[in-house]
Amino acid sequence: MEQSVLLTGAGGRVGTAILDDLAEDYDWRLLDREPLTGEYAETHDSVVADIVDETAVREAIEGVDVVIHLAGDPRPEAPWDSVLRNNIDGTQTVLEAAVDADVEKVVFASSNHAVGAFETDERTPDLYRVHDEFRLDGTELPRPGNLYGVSKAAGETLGRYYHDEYGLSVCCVRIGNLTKDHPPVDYERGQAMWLSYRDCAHLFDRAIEADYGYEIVYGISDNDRKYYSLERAREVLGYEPRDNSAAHE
């Protein structure tokens, strides 16, 4: 029997990458604050709701097995009032509803911005190059580079709380630079943290299927240039990325 999955923020880039590969693999319920258009809206159950609308979120989450939580303000320069409402309050609303609805697991879209301040002037640009062996592996404390990153670190901590307090399985994916077809041109940082659309879909597929308690993993392709470790994603989720930004240089 197909697992049922609620996908919040379904109309964004990450949601599109997931659905492009996995639309037929699960029983999807798609939630976005704006009405969805296109084939996925026509072939799947769609809900128009604000992520901080507790009643609407609870109705959307009822009866699903897994939640992939992407919704929020994605702007790195987003102001505090927006990230507090959309990213922190919205994530808490989803996690609380997931516990009450006996959802098995929540996959939370975190971000490279939760650890952006590791990229110091002293460490870059060598950090983005093949010869540099520095790696972040998910065990380090957050080090946000902006208020958006603060909100993603807060979401990770909320996930930790709901796992420890209620036994909810939570996987936080620190997503890199998601672009379709090829990595950014002439942008070393983007190449080092590139995530292809098909690797993105595969990673979230594994997060739906794997067994875990609480995890933080990095969402990038298997780039020669990298300063995020993929070992935890491989070990715990069975992630096997197929793409590499070096193939496009």
The other form holds:
Number of protein chains: 2
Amino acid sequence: MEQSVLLTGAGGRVGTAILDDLAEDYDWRLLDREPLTGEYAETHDSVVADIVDETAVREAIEGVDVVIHLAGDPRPEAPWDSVLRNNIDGTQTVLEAAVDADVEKVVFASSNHAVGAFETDERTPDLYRVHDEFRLDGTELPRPGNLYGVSKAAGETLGRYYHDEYGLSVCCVRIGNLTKDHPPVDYERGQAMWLSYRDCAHLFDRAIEADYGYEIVYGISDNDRKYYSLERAREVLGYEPRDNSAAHE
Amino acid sequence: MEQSVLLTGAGGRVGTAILDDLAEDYDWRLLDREPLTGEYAETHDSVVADIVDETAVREAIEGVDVVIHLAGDPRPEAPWDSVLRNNIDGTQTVLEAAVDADVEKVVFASSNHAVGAFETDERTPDLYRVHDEFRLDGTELPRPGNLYGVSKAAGETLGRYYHDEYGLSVCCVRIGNLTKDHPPVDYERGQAMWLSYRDCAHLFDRAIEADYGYEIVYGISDNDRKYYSLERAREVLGYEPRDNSAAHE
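Starting from the form predicted alone above, please write out the structure of the form predicted together with another copy of the chain.
Below, the chain from earlier opens the complete complex, with every other chain and molecule after it.
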């Protein structure tokens, strides 16, 4: 039987990349703060709710096997009050409801901004170039480059807690720079952490299917310029990226 | 000239341990949600304010050199709404105000609960015993044992951000089990992470005086049973603990 998956923030860019490739593969329930438009709204079960509305979130989560939690304020420059509420409190609401509803897995959209402050003046721009061997692998302590990144790191720690305390499987994906069709042009940082739409869908597909306890993985294509390791994503999830920003330079 | 130090949560246990030994050593400003009682209230500048009252916090912080930030909900079993507000939002309020007031250093009272879930069934009770060689040294990712611990880990990440972004010196002290006079009796965990009052005061004294950028240190006495490393506290802060719970067994 198809697994049922709640997708929060379904109307955003990551949600779109996932649905473009996986719409037919799961029994989706789509949640967004705004009514969804387009084909997926017509063909799938959908819910309009704010992610901090505990009652609505609990109702939406009831009966699903997996939650992909993307909802939140996606702006790197978002102010504290917004990320505190939407990203930190919102993620706690989802995790708590997931445990209470006996969900198996939560896949959490974390961000490269959780570790953005590793990109110091001393390291850049070399960090974004092929010869540079510096790598982050997800075992390092977060160094957020903004308050949005702080909120994503907090979401990861919440995931760790809900895994340790309740046995929930949690995979945090530190999403890079997701763009359609081709990598950012004239932007080395974006090329280093490019995530193509199809690699994005494939990565979340693997996160739905694979067995794990608690994981932090980097969500990027196999870019020559990368400074994020893909080892955990490959080993634990079976991620096999097909794209590389170098092919577009 | 004496350094001026704002002590938030001054009326709590950690604040008391600090003031008992250091009342005469700094120009203190004491802040607490409740009016302070006892000798320190009479002899020191004090402010009654909630830690999430941004205006009051900004006023209290104006002109001080260092902030020791202890205020927050101290209960390991505190509910999410309380730690979200008092511990996470409260710490952001303090750090933001500290940057704006050109404070040099913030010393943040983190907690052993930020890493409490390392104490798994497989590791305990051996973890609390002298022969066991497992050590946490502050470079490991947090594994909170409760939502209070999640809030403390989030406070540490906020500190990392305000250090990286604004150059604020931040020291996070993962405080162990602080008790007066003698370590907990018949409680191996408490003996492993005991922090005596005088070692507590000395550690915060060193955190006021030493030079550092961003640090996470463990705040315990030099207990034979310890599984937290004291290396960073010794090396960076010059911490020289005088107590050991083994002397009381």
